[in-house]
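As a starting point, one isolated chain is supplied in structure tokens, in the form predicted alone.
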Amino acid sequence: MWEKDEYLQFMYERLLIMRELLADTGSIFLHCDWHKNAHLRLILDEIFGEENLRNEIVWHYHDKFATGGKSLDKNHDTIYHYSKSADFTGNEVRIQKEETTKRALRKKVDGKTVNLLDEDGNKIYAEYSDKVIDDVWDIGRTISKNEYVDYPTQKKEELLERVIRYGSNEGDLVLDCFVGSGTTCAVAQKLNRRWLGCDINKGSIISTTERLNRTIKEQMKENLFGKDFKGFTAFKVYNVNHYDVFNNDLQARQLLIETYRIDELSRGDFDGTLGQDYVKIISPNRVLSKMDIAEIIDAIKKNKDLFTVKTASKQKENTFENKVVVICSGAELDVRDFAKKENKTGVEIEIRDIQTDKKELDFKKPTEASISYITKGKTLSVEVKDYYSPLLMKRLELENDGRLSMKERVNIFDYRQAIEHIVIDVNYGEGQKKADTSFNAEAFLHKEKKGELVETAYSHTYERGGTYTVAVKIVDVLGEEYFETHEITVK
């Protein structure tokens, strides 16, 4: 879904600021694969400086099926660590062997390591049942059951195991900013570390979410959380952005062309056509930059016979009646100043900054859904009785245009077909001010196994009468939420 080039600004970006937020003792690890390894440690290299690449760490994963062929399998892959400076935090970290080994104790003397010697003058050896890590980890991929929460890029904890055991202490703070499943966090928790963990998917959020109060819940049964204890015993969930316009960029793409009523177009250099003007729309997870400038005007001089010639002069460059409208969110300061500059083709280059326009956009509709909520003494049973996305449903169509015959048509005829998750909270904004009420995630109904439908009703017995707030979160397979709250009272 990345081109190259966008890919790599978007890391580039990213890593910067991740530089910023590392304590001066801290260490980044980053992991990744042969596809760009090479590119990523090159920027490494010039945000963090080649003297503080650390370790290139080879992650060998052994239980991988061979497939042979000319090319030899690609069973590893790469975490590159970079500290901030030489002062960094890198710990010990011993691992169990397969087989105990003797080894000659050695000593350093006048500064020559030599052999310890008994006092018949033989060596003195000890055995060992275990060894220090080096910069190849040998850790399989598969994960046990106990482990597995069915997330496409989950990892073993044994392997953030060992990177957080090497690269801090217990009361440090860990931060992963593409949290996918939560191993970073349950793992940082099991450790004594304080954690943050951020990431843009939605149905990430909630596994975390999930997997977190588990272990929580975990450590609270086994009473771990005493004196010495250094990390956190709860957790808040924020968000920090409005991502309830935009998931991601196509379905950003589709909206903005439903929203500005745009022609779309298949294939070329521009996405659609607005009357007689082109127009391309930028990816509103980044502002428009003088790089995107460049290559519209690149676009233009490539595709000069879309264009209208409006007059043509001798001394001047043509001017054309049509131009190009550019849909971005968010722009470079000097960005216009530098269109302006540098646009020598005599077409117009429109700017429209959806930041500016919003309030006049109607993006997409809500989605709703009908919640029953029945109360039989101290037990409330709460049940999801119908749920409707409407942009699902525009996505639906969209896709089951392409699609000729009935067998290819994706269709929903039960409504939880389009539910991931349900997400209850039978005691919200318990204790808290209005204000700063936070959401306290009593109950997770998912799918438990691909293909599924969830389970959609929910009982909970109350230990004492009153009234109660319930608050409910239903969230579908785009990522699409639905919020609401419901008071009853408990006898």
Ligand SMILES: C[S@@+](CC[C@H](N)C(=O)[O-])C[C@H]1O[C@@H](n2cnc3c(N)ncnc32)[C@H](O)[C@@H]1O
Second form
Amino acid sequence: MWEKDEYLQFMYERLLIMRELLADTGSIFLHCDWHKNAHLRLILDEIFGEENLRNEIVWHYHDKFATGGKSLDKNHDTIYHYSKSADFTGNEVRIQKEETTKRALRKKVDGKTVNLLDEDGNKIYAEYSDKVIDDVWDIGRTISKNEYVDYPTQKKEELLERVIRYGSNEGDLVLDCFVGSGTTCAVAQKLNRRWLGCDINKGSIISTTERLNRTIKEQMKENLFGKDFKGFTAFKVYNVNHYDVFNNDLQARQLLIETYRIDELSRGDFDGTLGQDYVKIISPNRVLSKMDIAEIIDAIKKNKDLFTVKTASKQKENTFENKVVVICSGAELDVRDFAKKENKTGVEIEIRDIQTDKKELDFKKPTEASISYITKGKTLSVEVKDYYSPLLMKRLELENDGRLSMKERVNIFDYRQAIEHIVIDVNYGEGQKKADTSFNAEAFLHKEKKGELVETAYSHTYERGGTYTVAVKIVDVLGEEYFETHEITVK
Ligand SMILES: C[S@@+](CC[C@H](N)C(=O)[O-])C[C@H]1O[C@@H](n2cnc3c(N)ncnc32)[C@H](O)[C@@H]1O
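Given the form predicted alone above, what does the protein look like in the form predicted together with the ligand?
Full complex below, order starting with the chain above.
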């Protein structure tokens, strides 16, 4: 998808930020294949300094069949390890070997490695069933069934386990800024590290969220969140754009058409009309780019007869009565400037950004819930009695549009169908001091199987009487969240 050097520029900008964010004793591991590894290494050298290149790790996928041919099969990737400084975390990682080997014991004396000898001057041998890892990692690509999450670029946990064990300590913070299926975060969670993950793909966030919920739930079941636990006991999903509103491009388009009352056109270069103007809708899952503007200019030129001449000019281009309205969600910084300079058609291009032009939009109404809190002695019973998401209802309405029979229609008969999971913190605020997290989940109510309804009631008995803040978070099937806190007193 990248043109010429765009990819390298994209990586360069992000790697600069990664260096800024990295702890002084931190490391970055950049995974790439043969296409651009040479270019990326030079960029990394420039940003992190050649002297901070610790290793060029070769990930050899031994389970990939070599088909032969004139050029050899490409069966390895590269993982560049750079540290921010000479003082970095680099732990010894030992892995099991398939066969044990016998080796002479050695030690370092004055910088030289010498054999250890017994009283009679003979070498001392020992059997080794494990070894310290070096910079060639033989790790297969095949993902086992219990790890598989159906994400196209999923990495094996074994690979990330090695990186995380080697480059960080328990309690450290691990970031994967292209988190994909969430392997890095899941492994970090299991290894007692704190973590952050980001991805531009909504599917990635859903996969990762589900995977981490499962991981945390298993850890809870095994009672792993004791005093020594330095990781997170819960997490939060943040949206940095309005991508969450739009899962499906067609639905999103439909929402915009309805909201702006656009008369839809089923063919041609424009999506509809608004009065006498022509409308172009840009997928709200991405920002408006200069390329879009260039295409719109071409479309205007191609369809000049759709526009009514206001003033005819001999020297310059004519000006026109009607214009093109572009509806988008976010725009590249210089798009307006670009449109002004490049559009010499005489037809005005008006850009309406729904992120700033919110007055007509009503799809982002907050979710609602009704929750009861009943105390008896030291026991608190919490129950989610109702949940309502306007966005979900709107989606269903669109989905069902045109489906006449009840069988075809998707309906919500029980509010619990809309809920993906419920997380409850029975002593909210306390967790902040304890584990450096804002939410310390005591209960995680989750569907056991697809299609099942979530459990909505939970009881907790406090050890001591007092006043507590209870926090409840509901996450629905679209990833929308509801959050409330409630103060209770137990005797
Ligand atoms: C190779 S995959 C990551 C695989 C991941 N480590 C795993 O185990 O599944 C790359 C990811 O980068 C994401 N991505 C691409 N461009 C991005 C951007 N500008 N910001 C954030 N994520 C991006 C893609 O959506 C994709 O999930």
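Note that this is a predicted model, so its numbers are computed, not measured. Positions refer to the first chain, counted from 1. By rigid core we mean the largest C-alpha set that fits within 1.5 Å across both forms.
- The two forms, fitted on the rigid core, differ between the two forms by less than 2 Å at the CA of residue 10.
- Positional change of residue 231 between the two forms stays under 2 Å at the C-alpha, relative to the superposed core.
- Once both forms are overlaid on the rigid core, the distance between the two CA positions of residue 329 between the two forms is 2 angstroms or more.
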